[in-house]
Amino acid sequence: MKPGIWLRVMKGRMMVRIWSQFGEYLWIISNIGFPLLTSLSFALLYSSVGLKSFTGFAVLGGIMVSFWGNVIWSMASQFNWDKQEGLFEIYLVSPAPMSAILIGMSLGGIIGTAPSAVLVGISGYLLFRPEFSVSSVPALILTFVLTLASIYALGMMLSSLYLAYGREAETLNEVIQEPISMLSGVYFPSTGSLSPFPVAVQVLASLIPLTVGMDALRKVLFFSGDNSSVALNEFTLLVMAVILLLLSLRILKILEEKGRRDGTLTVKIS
């Protein structure tokens, strides 16, 4: 496969995702409103009980929930939606590489969600003025990028898995969304000394890329001087991103070969 073809496929799929997110006003409102309202609720709760320093956790959580919601509801379910619309069979017979389609979906999701996340962050900062203690801006950028890479790699793997389960994927989304949000510590630390969970639950939560990413982002933003721990988290995120990406491509390859052989993935499920 020529690099030029791969890049064109990736760019084409990315632009479709970006325009689709900005083409529906209701999606724009929900992408901004739901994370913002939840973030403000937690920030008000922290302020009311005298934990002013924790309001920054709530604002950071609102930013990351914007991306996490995109991973769970848009990225993970995309191939299943494409199958229902009859588009996935076009992917199968076209020369477009599936890896480029997956990467394009992820980049489009990140770029399309970024404005909502920025608005949530600005609103939360202006309202609550949380105190930051950033030890290193490059470390913050690297941690943020690796966190997005790992959670969107998880979205790629779920997209490949959901393709095989049809509408059951939507039910699974509804079941896992809130428990994962709680375990990953989006609005409060779920691992470490500040976690309310027992050690066994913390170990389980650490298997979720978002948990590791949130822990690293909090350390960089609010607890300067913990560089060795941040470096370990960044390495863990990198390993998770690579493993999940390879798994997603492998699962998709198996399903692609099965679909071409049996025709099972081109049938619309009602």
Second form
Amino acid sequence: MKPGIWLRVMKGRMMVRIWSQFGEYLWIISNIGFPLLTSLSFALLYSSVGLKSFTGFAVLGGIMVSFWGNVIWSMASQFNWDKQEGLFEIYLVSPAPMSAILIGMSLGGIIGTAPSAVLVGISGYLLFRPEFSVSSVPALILTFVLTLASIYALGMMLSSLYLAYGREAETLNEVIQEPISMLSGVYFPSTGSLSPFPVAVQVLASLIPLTVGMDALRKVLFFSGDNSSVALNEFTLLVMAVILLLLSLRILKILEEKGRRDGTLTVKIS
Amino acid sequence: MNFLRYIASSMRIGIYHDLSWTNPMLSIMLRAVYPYSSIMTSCLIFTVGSKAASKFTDVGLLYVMIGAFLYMHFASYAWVPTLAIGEGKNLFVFQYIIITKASSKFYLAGRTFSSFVVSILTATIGFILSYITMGSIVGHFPQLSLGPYSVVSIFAISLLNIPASLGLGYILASYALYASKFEWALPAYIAGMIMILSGALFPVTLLPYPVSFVAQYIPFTEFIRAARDVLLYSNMSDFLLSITTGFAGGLILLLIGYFVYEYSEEKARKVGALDRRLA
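Requested next: the structure of the form predicted together with the partner chain (the form predicted on its own having been shown above).
Time for the whole complex; same chain goes first.
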């Protein structure tokens, strides 16, 4: 396979997603509603117990929930929707590499979600003025990039897995979205000394990339963490991203071969 | 009494839509995961925040748990009419409902009632599981005023809230009649606003004036306050006052919603907005 094809496919899939977001500004407005109002609610909950210094956790949670929602609804479900609309079989018969499609989808999703996430962050900052304590901007950027890479890699794996499902994929999405948000501690620390969870649950939660990423982001944003204090988190996120990406491609291959044999790669109308 | 038949048929469709994609028991358990996680998230935020501020109390934890439980219940079925129209338009089903002699208002009411049944089950399961989980996390079970009377009172609150949720549902549905995309976005905003304005997680007095003044008279706020009166404070006089004002407010909201929807539906027929626009 020529690298040129891989890059062109990746760019092509990415641009579809970017234009679908930026070509319709209502997407940005509609995407900020849930994360913004939820993070406002939780920031007010922190304020109600007299802990204004934690309102930043809620604002950061609102930003990351924007991306997490995109992973769940626009990555995980995507191949399933493509299958329903007859696009997936076109991918398969074309010379387009699936890895390029998946990565293009992820990059497009990240760029498309960024405006909503930024708006949530700005609104939260203006309303609550949380205190940030950033000592290393490179650590913040690296942690943020690795967190996004690992959660989007998780989205790629779910996307491959969901090929095996029909309409129940959406219910599965609803089933996993909120528990993962809760266990990952999107709005509160779910691991470490502040965590309310027992150690066993903390260990379980640490297997989710979002947990590791949120923990590292809180350290660099609110506790003056630098690259050395989040090195373990960054390394874990990198390993998780690579493993999940490889797993997603492997699962996709297995399901594709099974689908070809069983004739389940297209939706049967009757 | 034909309208009762229409509503009953619509309820059957709603139950089938929500539960019959797999084993109904499994479906209910899966649907309970969302309210459970959502109630837990609110309780855990309270626990982390209040312990860090050395202000943790059992009453505070139950205050948040009860509020999050009822918020989940109310919010999860208020937007069903919007969903029914959006989905119906996309699948070209809603147009058939419009051309039958049964009014779409009854169809939407039936879908709301069926969703109410599913929601009361799933939210209650979520609440019980959250209570047990939080009990094991904080090391003891906070004292709830539980008994046959309080259980009946909570069920009564839930029933008396139906007019408010249906009224809000009709208003949101009026928008969905005209929307060809993003019809799911408005309910998300409304659900978020209810979370803030209903005092589900914190007292509405924290909100700036005049928002705090208006918020305390919203039916959802009244019902959540009534639930706390019965489960937390055993204050029956305030409970009766709250459910009376909440129910009265709900009836007003239902009347407004009904007429707004009727007007919108009539206008939508005239301007041809009821079909899914593909271009």
